[in-house]
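One chain comes next, on its own, written out as C-alpha cells in the form predicted on its own.
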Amino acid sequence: MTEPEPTTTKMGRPVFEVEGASVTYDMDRGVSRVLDDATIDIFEEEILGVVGESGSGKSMFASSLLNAVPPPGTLDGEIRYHRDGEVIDLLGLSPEQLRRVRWEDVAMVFQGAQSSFNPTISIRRHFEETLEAHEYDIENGLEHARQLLADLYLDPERVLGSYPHELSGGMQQRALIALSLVLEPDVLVMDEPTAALDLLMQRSILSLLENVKEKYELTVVFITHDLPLVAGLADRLAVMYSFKFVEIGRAEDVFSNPKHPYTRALLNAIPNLDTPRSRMHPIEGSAPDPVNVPTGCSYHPRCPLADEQCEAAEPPLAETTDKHHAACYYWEEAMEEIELSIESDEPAVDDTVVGRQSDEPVVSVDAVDVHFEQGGGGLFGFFSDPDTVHAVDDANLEIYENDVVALVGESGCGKTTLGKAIIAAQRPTNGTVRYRGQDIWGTRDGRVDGEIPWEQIRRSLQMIHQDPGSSLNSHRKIKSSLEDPLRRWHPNMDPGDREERILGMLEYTGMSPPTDYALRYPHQLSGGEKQRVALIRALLMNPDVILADEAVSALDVSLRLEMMDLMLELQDAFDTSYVFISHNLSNARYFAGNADGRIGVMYLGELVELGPVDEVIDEPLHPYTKVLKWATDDMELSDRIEDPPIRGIDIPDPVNPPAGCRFHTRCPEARTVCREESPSLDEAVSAHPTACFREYPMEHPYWDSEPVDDAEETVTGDPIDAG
C-alpha cells in the first residue's frame, strides 16, 4: 500500500517506502513474528509519530528502517530509501553501505542515553570518534556540535567538556540527540528517546526538536507509547498492534477522531487531566503472544464490536475518510459506539474511596533532613572535602489511617527519599519520625522505651520498587519469593496455610490459575504481573503503610488504570496507606484523587505545595505546580508544543541550591526578594498551603520588589539529577 499524499505540500516526496516488512524469530516453541506486514510511507520532513503498547512492534519497525534488527532475527519485505533522486534498497546493501546510510542519512537516537554512552570517554571524545569513523574534518564537525547542543539549551564547552555521568538524564538525551546529527543525516529515528525522562523535560525537549527539526530540514519518526505525548508534535499518527499498523491518519484526526476499537480504548485508558477519573478505564485482555495471534483480526478477542467476521478474517488496512486508514470492519459503527470518555455528555461522577482517615496520625514527619556525602574519596578525591546532597529539607507531614499522598515532582527533587524517611528505611539527617507516636529511631537505636517494638514498625512499614523485575530474585519461583516474608514474620505459620495465603492472594490479584503463577519465574512474568507480586509481597505483612515509588510509571498507559485501581482496591481491604510517588501529575490525580488523599508537591528537597487533589490540580498555588501542569499530557490537542513557561529547563545542583526560594532561578514569577528570603510551607494555616510568596498577604515585600533579571541571574551549581 502507497499512503495517499498528505494536504501539507512540503510533504509530498516519500523518503521512506516500507512495503510488507516482516520480522520474525526461531524459537523452541514456535515462530515469533514481532513485526508483521509492515507498510507505510515517510515524507520529507515530517514527523511521523508511531504509537502502540509494550511489546506492539514500534521498536522493531524502528529498527527495521536502519536494517539493523537484532540477530538471529529476519527481516524480509522491501524499504526503500531516497536520497537526491536515487532509490536506495536498504536491504540489499553491502555492510559498508549500510554503515554510511546509519550514520549520514538515517541516524537514531535510542531510549537509554546512558548505555549509548562509553562512560570511560568524554562527551567531546563521542562526537571526534563518530566524526573519524566517517572521515569528516574535526573541526568543521566540532563547531557544528558546539551549535548543535547550543541549539539543545546546553552550555557547549561544558558538555563536550564532561563525562557522560556528569550530565543529568535530560542533558545526556539532549547531547545523544546533537551526536546523532553532527553528520548531518535527513532522517532521524527516535526510539522512546523521552521515556525515561520527567514529563517537564519530555516536553521540554520536544520543543526544542521541533525547533531543530525545522532549523536542520529534518524527516523525523518518532516512536512512543505515550500517544497524547507526541499528538501535538506529529504531523501524522501511525497506530501499532499486535506488530501490525492498525490506524495511520494526520495526528489531529487519529487523536481527536480514531477510528480503530483499539486507538479509542487507548485514549480511554491514559491518565489524564482533562477527563473525569470515572470515565477512564483500563482495557480489558492482553496483548497477544508472538508466538500464537488470534486468528483474524488480532484485537477481536478484546473488541467489543468483534463477530464471527473479525475471527474469521484479518481486515484490511484501508481508507476510511481522507488520508485516514484503519484495518477494522466497524469502524464506522466504532465511531458511535466507543464514545471517547472527553467527548462524553453524560454528567461526571467521580465517586472517590472516602478516605477513612483517622485522628491521629499513622506516621509523623516533622522537620526532618535528610543530607547526603558525596565525592572526597577514592583516588582523584582523596583530598578534598565531600560535598553535602541537600536531598530532603525541613519536610513536615503525617500520613494517616487509609491515607493516599502523592508526592510528585522532577527527579532529583527528593521524593524518594522522604518516601524513604517516611517508611524508615531511611535515616534523616536530622527532624523525627514518628510511628503511632512513637520516634521510630530512638526506637531503634535504643534511645526510647516505647511500647512498639522495631521489629513491628518495620513489618508495618513496607515499600514496592519501581523496577519489580530488580526486586525479584530471577532464580526463585514466585511462590518461593512471596513465602519468604511469611517465613520470617510468621515462623509458626503452617506451610498449608501459608501456601493457601499466597495461593489466595494470586487468585484476588487475578493472576489465575494461582499455581500456575506460583510455579513461574519472574522471567516468565509480564511487566504488569511482576508489579502485582511486588504488591502482593508488601501486603502479606499487613502494613500500616506503604511506599509505592514510581509503581505504575514502567507500565504501558493502558496498564496504569488497571495496576492503581487494584491498588485501591486493595487499600480498602487491608486498611493500609500509601505514599505514592510519582513525576506523573495524571496518575497521581487518578490514583489520590480516588481515595480522597493528598498531593504533596516537592522541588529541590522540598515541600512547596500541599493540598486535597482537585484543589492542587484545579487551582494550583506555586508557580512549580503549574508548570509541572503544563507539562502534563492533556486531552486537548493544541496545534504545536508551546515553549515551557519556566526560565531554565534543568534543574539546578541539590549540592548547593540557591538561596532564598529554591524555585526562582526557573520561576517566571520571581522577584529580587525570592533571591533573598525562603517562603514557608505550614499545614496549620491552610488545607491547602505553597511555599510562594505570592499567596502571602499584599504587604510583604514581595509585591514591591523588582521582577527578576535574566541578564543578571545565575543559577547555583551545575544542573544533574539527584536521585
Given for the second form:
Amino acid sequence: MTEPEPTTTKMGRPVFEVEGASVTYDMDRGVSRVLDDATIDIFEEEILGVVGESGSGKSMFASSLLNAVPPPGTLDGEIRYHRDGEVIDLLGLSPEQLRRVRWEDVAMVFQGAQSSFNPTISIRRHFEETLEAHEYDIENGLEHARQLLADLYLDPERVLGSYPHELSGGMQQRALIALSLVLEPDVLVMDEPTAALDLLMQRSILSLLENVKEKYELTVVFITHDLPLVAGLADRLAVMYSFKFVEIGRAEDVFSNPKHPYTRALLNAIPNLDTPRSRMHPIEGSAPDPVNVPTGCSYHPRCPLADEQCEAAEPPLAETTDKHHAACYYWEEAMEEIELSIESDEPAVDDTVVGRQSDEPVVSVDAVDVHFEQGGGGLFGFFSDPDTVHAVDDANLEIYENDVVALVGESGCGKTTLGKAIIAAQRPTNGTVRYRGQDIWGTRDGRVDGEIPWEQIRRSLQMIHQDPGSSLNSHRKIKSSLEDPLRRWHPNMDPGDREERILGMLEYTGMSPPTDYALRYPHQLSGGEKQRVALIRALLMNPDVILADEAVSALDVSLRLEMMDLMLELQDAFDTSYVFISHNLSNARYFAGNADGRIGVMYLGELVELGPVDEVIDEPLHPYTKVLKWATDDMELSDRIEDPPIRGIDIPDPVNPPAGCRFHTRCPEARTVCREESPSLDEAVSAHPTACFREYPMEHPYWDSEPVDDAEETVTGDPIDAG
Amino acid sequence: MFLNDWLITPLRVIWDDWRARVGGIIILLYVLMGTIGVVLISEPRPGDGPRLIRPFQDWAHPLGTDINGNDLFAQTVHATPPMLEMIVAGAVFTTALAMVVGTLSGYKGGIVDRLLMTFTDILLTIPGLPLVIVLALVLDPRQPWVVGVILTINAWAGLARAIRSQVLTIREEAYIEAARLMGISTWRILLKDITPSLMPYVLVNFVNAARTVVFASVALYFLGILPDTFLNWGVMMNYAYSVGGALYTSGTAHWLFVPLMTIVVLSFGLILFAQGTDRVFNPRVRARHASQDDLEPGEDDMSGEVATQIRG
Ligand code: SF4
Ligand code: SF4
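Having gone through the form predicted on its own, I am curious about the other one (the form predicted together with the partner chain); can you provide its structure?
And the full complex, kicking off with our chain again.
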C-alpha cells in the first residue's frame, strides 16, 4: 500500500484553478454562505474526489466549476479554466461563451438520470439534439456516441433506439455519462452520479469510468458523500465540512492517514466489512447551519481536541506533509489521539451478542411465491396480457423473537417483495405465511378460525419505508402523524397521555426540543429525522416484527450508523424483530451482526444463501455473495478498482428468468449443467444453506461439466427497472 | 391551537396573495349583497321609477330601470340569494360526489373501482348540455338548489375520473401503505391522508363548477328553457333581449349590460380566489405563516427550492 503508484502521483498542469470561490444567498435570517473560500487546483487527467455530507457545500462547488450557481446565489472569487494553454476566466464570460464552455469543455452529470432525460424522446434524439445545439457533425458525433456506449458496456444500437424509461436505472446513468462525453469535453464533473444505484452497479460504473477516463484523457471531478466509494477511484481526495475544504491530499494519504479530526471521525462512522463492529462510531453532534456557522474552526463543537484557539480563530488549510493539506491546528495530535478503527492494534474481537431468540418462530414463510402480472394497473390489471414477473420464488424463512434477518441483493431481486410478504403487506401467490403458527391470509379471509384475530396480526407486523421523503404525509404535522397508531389502538387514551408518549419518544430519539419537533411539518426535518419519526410511528404499534426496507440507504453514509444504533437500541426496549433490507452488505453486517442475526442473500427472486452474519461475510459460499462482497469491500486501497468478478453488469429480466441456476448468465463459475439444473437451498442440510452446486457433495455432475463459453452469453441484460 | 391551524393560518396565507385577496373581497361582496343587501334594498316593483333610465343618471336608481320602471340594482340584488343558492348547490354537488367516487374508486381498486368507473364512464358518454335541457324540460325545476344540481348533473363524472387518477398515484406513497399496515380505517385514510393532497385541485374544480352553474343557468334562463320562477340574472337578460331588444336598441343596452357585468365580475372573483388559495394547502407556506411569531434559529425557512439546492 505504501509504494506510490505512478498514476496517482502524477500531477500535470492544472486545468482548473479555483481561488477563494464563495457562494452566498441572502435570506430573511441573514446571509447564508454555502461555499466558503474554496481554493483548489485541479490537474489534467486526474480524478479528484470531493467528499462531504449533505449540506457540506459539495454540490455548490460542482456548480461553481461551471459558473452555474442556482439563482439568487452569488458566486465570488476566481475560477480560471485552462484550455490548450489559453486561460479563461470563467466568471467573466458572456452567457453564450459560458454555454460553449459547459458541455464542450466541461460536462456535468447529476444524480438521478431519470430527471435528466426527457421521457418523450428517444436516447438517439438526445444525442442528436446535443450535437445540433453545439453545431457538431451529427454522423461523426453518433459514431462517437456508439463507441462511448460500447465502452460503458451497453449495446449501442439498442440503447440509442430506446426511450429513457425502457432502460434500467444503471443503464440510464451510463447513457447519461455517454451523452455528457459526446462533445469530447476535457473535464467531467459528476455530482453523486451513482447515489441512486445499487452498490454493485455503482462499483461497476466506477470501474468503467476509470477505463473511459484513461481512454479519452479526461479530468474527472467526482462528488459524493461516500468516501470509501471514491477512495479506490480517485487520485486525490478533497474533504468538505461546513462549506469549506478541510483536507486535501493524495487519495491513499487521505484515506489511510487522514489528518483532520473530521475525516478521521467520518471514516470511523462508515460501516464496512472488515472493522470490528464495536469500533465503528457515529460522529457526535450534527452538521452546522449555513447561517450560523460556528466561529473559529467550524468543527470545534464536535471535535474532541478543540481548545480556545480553535474557537477563536479559523485554522488555515495548510500543507502538513508532502502535498497533503489539512485545516487543523492539531493534526499531529489528531493522528495519535483519534484512532482509526481500521488500523487499531487491539485484537479484533466482536463480543458475540447472545441472541434471545425464541424456539418458536414469530413469522414463518413456507414455500412462498409472489408473482406479479406486468402492465395495466398492477395487481388488478387482468385485461393486460399476462407477463408474469417472478418477484419471489419458493422462499422459506423463519423469523424468531428479537431476531434480525438482513435480506441483501440488487434492485429487482425481490427482497422488498419477500419482506412485504413476511409482514403481510403482500399477499403471496402460492405458499403460506404464518404468524405464531396461524395462517395469516387464511385468518384475513376468514378461512382459518384461529385464536389470534386478524387485527392483532396486522398490528404486530409493521414497516419502515425506504424513502424518507414519502414515508410521512407532507400535509400533516409530525404530531398528527404519530397520533395515528395511538388513536387506532388506544382509542380511550387521554389526549394528554398521548401527547406525552409522543413527546417522550421524540426526545428519546434525539429530536429535542420535542414540543418544537411535534409541531413541524415533514419538510422541516432532515432525512435522518424523518426516518426516526417513521421508526417511532412503527414502534408505537408495539409490533413483533418491523420490516426496515432500505431504511438507512437514503441517508448519508456518516448518518447510517447512528440510525442503525438507534434501531438496535429500541429493539431491546420494545422486544421486536427486524427484517432489514439492504443492497449494501456492510450495513447488513453491522445491523444484523450486532443482534446476532442472519443474512439472507437474494438473486432474481430466490434466496441463494442464508446464514449467520459472520459466516456469510467472512466465508461467503455462493458465487453471487462473493460478487456482492467484492462490491462492498472498499476499505482495501491496495487493490485499485478492477473489473468486477462477474460476467455482465445488468440483471436478467425477471419476466423470463434464466433456466437452470438463475445466476448462470453472470456466474464466473458457471458450467454447462448450471444451465439446465437448478440448485436449491435446503435448510435441512446445514445451518448455512447455499443454492449452488459447488456447495453440494462432491459427486455432483457439476464438477464433470464444461465451463460455459463466455462468447455465447450476451453482455447486457434486458431492460428492467433497477432504479 | 385548533383555531390557529384551521382559521388564522389559512387566512394569513390568503391575505398574503393579492389574487386571493381581491377574489375573496369580490365573493364577500356578493354574499353581503345576497344577505344584507336584500334587507336594505326594497324589492323592485314595476313603476318604481320612470321607464328606461340610464345608469348613473338618477341616484334613486343608480343602475337605471327597465322598460317597466323596475329598478335594475334592486333586481340584481334580489336575484342574488337564489343565484348563490343555485351556485353553491351545484358546486357542492359536483365536487362532493366526484370526491367520494374518485377517491373511493382510486383507493379501493378492484371491483369497487370497476363498478364506479363503469357508471362514471356511462355518464361521461352522454352529452352534457342536451341531457341538462331534457331534464330541465321534464322536471321543470322550481327550487334554485334543484336547478343547481340539474345543471351539473354529469359534470362530476369527468372530475371523478381525474381525481381517481391522482389518487392512484398518491396511493403508492409510502405513508399510505404505512397507514394501511397500521390498520387505520379506509375512511380515515381517505380523509386524513389522501384528501389534503387533492385539495388544491378540488378547490380549482369547485370554482370551475360554480362558474359552470353561473353560465349554464344564465344561458338556459336566457333561452327560456328553465322556468322563470325566481328573479334571476339570466331572466333579466332574457327580458332585456326579448322585450327590450337590447342587442340592437341603444336605449335599452344597459338593461342587458347590468346583469352581464354582475356575472362577469363574479366569475372573475371566483377565478382569482381559486388561483390565490391553492397555497393554503401547501405545507411549506403554511409552516412559514404559522411560525411567524416563534421562528427559531435553525428552522428551515428558506424557500423550498433554494433549500433543496443547498442541501443537495
Ligand atoms: S482546529 Fe481544533 S477544533 Fe478544528 S479540527 Fe483541529 S483540533 Fe478540532
Ligand atoms: S449453480 Fe452454477 S451458475 Fe449457479 S451459482 Fe453455482 S456455479 Fe454459479
